[in-house]
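In structure tokens, the next block holds one chain alone, the form predicted on its own.
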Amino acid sequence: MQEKTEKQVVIVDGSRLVTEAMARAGAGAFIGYPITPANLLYQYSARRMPLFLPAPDEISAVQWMSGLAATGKLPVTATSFPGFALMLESLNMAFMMELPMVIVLVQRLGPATGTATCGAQGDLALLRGMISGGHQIPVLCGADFESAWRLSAEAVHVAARLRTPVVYLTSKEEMMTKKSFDLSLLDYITAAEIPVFSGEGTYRSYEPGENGIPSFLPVGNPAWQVRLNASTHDRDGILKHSTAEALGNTMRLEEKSRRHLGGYTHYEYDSQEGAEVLVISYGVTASAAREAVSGIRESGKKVSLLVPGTILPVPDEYYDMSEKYERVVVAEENINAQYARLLFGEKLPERIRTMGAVGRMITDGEIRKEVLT
């Protein structure tokens, strides 16, 4: 671990921090198509990443990323909902082929093209169901500059360890708003490495190890044939219809992200003894939640706070924490309680309160009012 340096205050935005963190974490390429509010990530990556490729569209971006991932690079891209929607088929392909990559999804107001310069937190329901069959990929989400730095780097590491696409979820205000920040607060980042096959004998592209993850080999290596297949396939990567081995491979994909969830579960839990109310908030709204909790405590009331960093799959710890409280308030910048329903079901229990907004950020005063009502 690198020692903390002397205080170094700069004016910076989240896009620059995320770009730098991913580059240090081992991202080998950025492939993208410009879209607001992800344009700064595109701009900074053009200067910072070892390889930068401007794609003609979002479909091509993920196809090119898949090709690079097959050669052993760790590619990243950044987009918003309209671009992400175009990427979905190719992301399903990359999921089935078990290719590591990171997609930075910068949320903005929808539906459709919505308002490109207005933030939101409205894409969670999409992320929960983005893979056909209901399988989940890891989704991480920072809630301030420090956690954005850590978790965007962690997204690269998780993609490498699990051989899977990973989404780093953020929003317009987090990526585009500049503010003063002390760079000495940032943790040292190590570069991720994709575990590579080094055994003897026959290489099977989808032969899982004891951890349920197949060893990787880049295409074009001189020693072994590598088969990558986006259709239902056996452990050799050969297309199969419904054999036990092929279906077992698909079931392994369902289990993979959950089996290793403990290794990438991240959250901030500020528990106050005797509190009967828990506030849950993530991403950009977490800043208002922290201010609200601080103000409530100053007034003499007790309240706890949970800021999830790992959004999907949902860690069991979130349920263990929330069960301790008589009332849970979930604050998020949408009007249909997407995260609350993801956590607690479509028919929310009476003890679960939700609050949201459309076209604007939620204020700490609104959260305080909901908690104290």
Contents of the next structure:
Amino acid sequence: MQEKTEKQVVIVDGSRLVTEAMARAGAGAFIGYPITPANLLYQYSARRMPLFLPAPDEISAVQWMSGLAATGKLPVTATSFPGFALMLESLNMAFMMELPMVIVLVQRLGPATGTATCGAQGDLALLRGMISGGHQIPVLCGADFESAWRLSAEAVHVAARLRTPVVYLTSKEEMMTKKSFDLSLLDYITAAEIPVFSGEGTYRSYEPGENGIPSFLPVGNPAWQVRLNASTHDRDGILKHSTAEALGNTMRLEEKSRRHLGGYTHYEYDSQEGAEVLVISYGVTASAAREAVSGIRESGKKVSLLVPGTILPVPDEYYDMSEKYERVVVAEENINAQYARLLFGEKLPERIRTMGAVGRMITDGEIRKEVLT
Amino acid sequence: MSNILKKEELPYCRGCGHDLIARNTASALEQMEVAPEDVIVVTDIGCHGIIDGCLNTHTVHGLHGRSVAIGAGIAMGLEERGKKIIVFIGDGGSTIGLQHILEAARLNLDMTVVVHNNMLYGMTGGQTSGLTPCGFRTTTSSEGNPWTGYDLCALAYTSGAAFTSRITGTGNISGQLREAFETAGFSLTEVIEICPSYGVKLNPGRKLREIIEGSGRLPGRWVNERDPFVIKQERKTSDLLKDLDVIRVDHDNRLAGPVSIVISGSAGEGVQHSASILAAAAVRSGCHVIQKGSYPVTVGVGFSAAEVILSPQPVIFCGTDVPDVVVVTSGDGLSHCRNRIKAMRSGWVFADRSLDLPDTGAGVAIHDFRSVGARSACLLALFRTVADTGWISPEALHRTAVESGLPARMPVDRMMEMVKT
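Switching forms now, from the form predicted on its own to the form predicted together with the partner chain, please provide the structure.
Below is the entire complex, every chain and molecule, led by the chain shown above.
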């Protein structure tokens, strides 16, 4: 009757795991404004994060986070679309200033206020276009407790490493549903460190170095002048209209997240020899896809599954995998095939099938039916 | 030569008050013998914001209206005392980000905001701002502004700013700025100036002092005796996972496959807690569980529902189409799950005697669950559910309830007796 001693089965929700994972990964502060369904992250953070500050609104939240990041802290927050919408301009600022931070976006049903207590996967199109100029910020997404733990910690690491805001994308059920779970399955998490200026040569706030990422120094440090700028700026951080150096800096920002994509490409690819159909699904819908794939295989049919963990920028690997199949079924909890279109274009080829839902989860039965049709 | 200013020439129109503020800021800091590396100047959007390149200090140039908020974040993050955070903002930025000013004043963050109030939007063409005095002409109010401007100093003062002042932007203002910079806590100084490109031209013959006197927003200084902001060190947990009870398997289950139980009752009647007891009892019986809660945004009124999936194998997907069991203990609960009960073609509904159930294909078991009190009805219904289905034992549920300290609030021993008989 007794379980193996090394197992540590508990009943836990995803918010607790993600908060703990980010804290272990080096998140030094949580600044936020409560919003359903992100409230649990806020509450756990109040108890866990070294610094917790309640902002009066979501604009203040990201501005305070930016100020903290300017002093060398690694801040995180959690919100849902209405709060995220308020954050957008400030996130553009943090992107331009190259300040590390993580925003946990817990999706709920929109548009607008929508339904606070209903999950959804409807914000991906917004994330792809959230930075003016079309630049991309990294978006990571877990699909179960283990990957939520791993990828929310990775979001903190990527933010620190690339000096950029990172979105950890999730949704209501993933953050609020409790499950029995064996804690011994969780990976060890190391604390991220922001790469700081070595002290050799002259410090310029936006001198990119060989890897295209400027090294960091906090404002207020006694050794070197630090200049942070949200306007088009040169390598010193001084506002410039359109000099070659300033535009070069803007172009470097475009390249930064993609250039280092290999270092944070995460996915689960469960391929089956001889399968002609690939199911692609992420986040909450990936669990239904897993059940569906398992059921299809039990019935003797063949099918493969891709669960992207790195949602944006899109790794080339996803295309390499997709090309091998006669048919690709993309399942996501929205009604406009947001990730499918992002991957394969607005006018989807015949071989790309999409399935969605609004106001409810897609079931494993629906995915099974679509694959077998 | 100033050690704060990098250049002698500043990029402002002749006669602009922004030039005066920049030079007097430098002069005040020099009088205080503050080194440039101990100063962080945060600028907003507007003509004043192009000063960065002229400063030897740290500089941060952010968004329109948000400079006070990012400055606030810097003030919160800097652990070393003695740094000077100085925010330059215009009248436009100060109304966009009014909330940020009030919040920084309320928290009494250690920083200074210098409002460059030139009474109109200078950079975008001389339009009326929220601080334009009544009667002052702008490019969008040729007859004079019909409204009175905000009293920014009163707003900051009443929000709790340690030091607030309004000064006329002429002559040597370094002493007045120094008073703000030397304040421990939040200080705001509003410098009234007149834009030479628009203000002077559109209001010919008017003098700055006369405009200020006519506006009713007179120079002055206002002090709140307060301690500056400090971060209160509250007790924190070092590991959120250590707070969780590790559940050992010490009972059996008799499940052949996954089953879902919907529990629907009224807010405040222990629905979520009872569902947690069931979930923990199932885990100690060797099951894998998923537990979801559902309730309206007003958590203290209306229905409260929970859904618990029990399975002998790991469960991945947390959705349920049609439940195997619905437990319903109140009218609110029935209203919430009426359609789900109607849709059932098999399984069981455990309902309180007081409820008028719809037609259903499920078996119906009626009991007087509320006889043990409204707050205990739900747990009693779960005792009945596990006893009748046999999926897990009532003993596992009882032991879990006892270990959670419930007997102090609910008659769990009596419930156990009731389902045994």
